[in-house]
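Presented below, as structure tokens, is a lone chain in the form predicted alone.
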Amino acid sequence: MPRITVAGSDASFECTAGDTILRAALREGIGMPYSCNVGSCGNCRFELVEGAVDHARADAPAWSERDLKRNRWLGCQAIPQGDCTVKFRSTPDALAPARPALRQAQLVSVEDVTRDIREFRFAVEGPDAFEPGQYALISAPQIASARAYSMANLPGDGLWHFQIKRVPGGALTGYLFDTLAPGGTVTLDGPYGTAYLRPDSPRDLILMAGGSGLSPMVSIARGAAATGLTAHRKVHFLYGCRSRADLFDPSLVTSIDPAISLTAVLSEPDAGWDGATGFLHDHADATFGAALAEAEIYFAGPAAMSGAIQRMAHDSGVPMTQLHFDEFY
């Protein structure tokens, strides 16, 4: 089994067959800096100081060229051939209460929550401890790689709840929805992420998700009920959709606290439509002006979204530390 050195440190672990150094490092509670997991953020890049390793993913959006004659590569996807000493700068803000294990899980129940998003509900071995906000990767014998999706519920009954968009085209979603059925089995491997609620802040918290980003906030949104933050501190859940045609039924909100108010937006509204419309990014902006420095902001999305939301933040004074979010698509 290979071992890892972390270069000017006293810090090394082992790397099971398979597994990345990045994996392999948090399992060990070792903060290698990450955010994505699957090779598109480039958090998680480090110095190769000795030894050899193979991307699992060659074409990863985050990795160049230039990385490679710098000898630098992507934790998230670098799979060490034998012992190697590596650099980068650990940090402990890398690390969530509850560290990653590998665990094997089965399809209890699948559900609608949109036309294109449902929620599939599955068993896993082992402890189920995560925090709200948090993801795992999934995987199928049948499928080339992972992929990273959210968990929408709180852990404590063995059970780990997805809200999962269909990608047109996408390998693992087309598994999923078209093949996968009740008893069924995937691998999942967390939890992972650091954009997690924190109960501790004094802060208002504002939640904003477009897409499959809703089932992070979902989660975030019932573990601020559970722990009773919803009874001294607003919490106000924004989503952003085309039409519609898109939106889910809007208990899956309401019914975890009548308190959490929910705005639904619309950025191609039909006629009959008397709600907000436009971009979410907008409306949050026009809505709470000033008193967003003043909030602790959870978002997840599309891309497009993402960028958006972190470039009004940034424009409307947000601190960084106010900002949680993760950075896989």
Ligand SMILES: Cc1cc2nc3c(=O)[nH]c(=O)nc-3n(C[C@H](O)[C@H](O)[C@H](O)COP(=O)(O)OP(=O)(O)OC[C@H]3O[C@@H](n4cnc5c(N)ncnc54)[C@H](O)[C@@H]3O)c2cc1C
Contents of the next structure:
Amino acid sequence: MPRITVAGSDASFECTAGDTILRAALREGIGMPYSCNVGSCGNCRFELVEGAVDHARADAPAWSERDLKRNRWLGCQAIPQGDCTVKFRSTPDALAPARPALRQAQLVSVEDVTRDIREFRFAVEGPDAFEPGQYALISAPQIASARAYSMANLPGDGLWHFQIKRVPGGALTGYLFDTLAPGGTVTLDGPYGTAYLRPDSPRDLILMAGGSGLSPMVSIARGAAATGLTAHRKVHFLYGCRSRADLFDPSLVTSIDPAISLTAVLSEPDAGWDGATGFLHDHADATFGAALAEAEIYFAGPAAMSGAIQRMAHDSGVPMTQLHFDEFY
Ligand SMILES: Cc1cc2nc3c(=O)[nH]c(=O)nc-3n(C[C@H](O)[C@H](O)[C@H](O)COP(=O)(O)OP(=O)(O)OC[C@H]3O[C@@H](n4cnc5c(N)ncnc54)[C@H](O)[C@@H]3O)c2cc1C
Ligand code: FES
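Just the form predicted alone so far, so send over the form predicted together with the ligand.
Shown next: the complete complex, the earlier chain at its head.
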């Protein structure tokens, strides 16, 4: 089994066959920085000092010819060919309470949430701990590599719920929506992600979800209610989508705790819609103004929405330590 040594430290860890350097590091409690886990964000970039690696995804968007020339690779894609020495700056922020592990999971039930989002509930083998807002990698034998999906529920009953948006022509969503039936199994790897609920902060919470970003925000809202946080802090749940046809039944959020305020913001409102309109980040800016800088802000959704929220938060003076998100593409 390849042994990975972290240059400039006394840390080293083993990497089982087929595992990536990032995932093996996190399994051993070594805080390699990361976010998306699928080659898109570049946060897990490291320098290969000695040894050789293969990249699981040769076309990873965050990896370039320039990286190759400088012997830099993505931890979430790099599979060692043998012992390696690598260089990266580890951080305890990359470590969540539960270490990620591979496990089999059986689909128990499926339920529609919106016209193109379904909740898939899986019974997981072994320990089921995760933090509200974290995600798992789902892989199926027919599909080249895993995709990330955030849990919508809270742990404790051996089930992980995922609210997943169908992507037209998408490989894994096509498999989940059209082929996998209750009783069928997938491989789950997790939990991953650092944008999870920090219940100890004294600040109000603003949760922003766009389309496929619904699942982790529902989990965080559930976590906030379960830890009693909604009794002394305001929790605002904002959901952005195009039209009324994209909305979910509001009881999905309001039944968690009536103290949570829910606002849907439509970017292409139908005639007769008298609720909020526009883009999610503009609505949050207009509604909360200076109070944004006093809140803990959690968000998830498509890359364009995520970028717009980050810029808006930066312009509003929100410290980075109060912004919680995983790159979601
Ligand atoms: C941290 C995170 C959490 C997410 N949580 C959710 C969620 O809760 N609900 C939800 O609906 N969606 C979520 N997504 C999006 C999801 O992971 C998929 O991108 C989406 O479902 C489309 O997958 P697909 O296979 O159907 O589509 P495809 O078009 O086949 O693939 C879409 C995306 O998968 C990635 N990809 C493509 N090829 C490869 C490859 N060979 N190896 C690895 N990745 C590849 C690329 O980013 C691509 O854009 C999340 C994404 C991330 C990064
Ligand atoms: S590119 Fe590896 S974690 Fe995002």
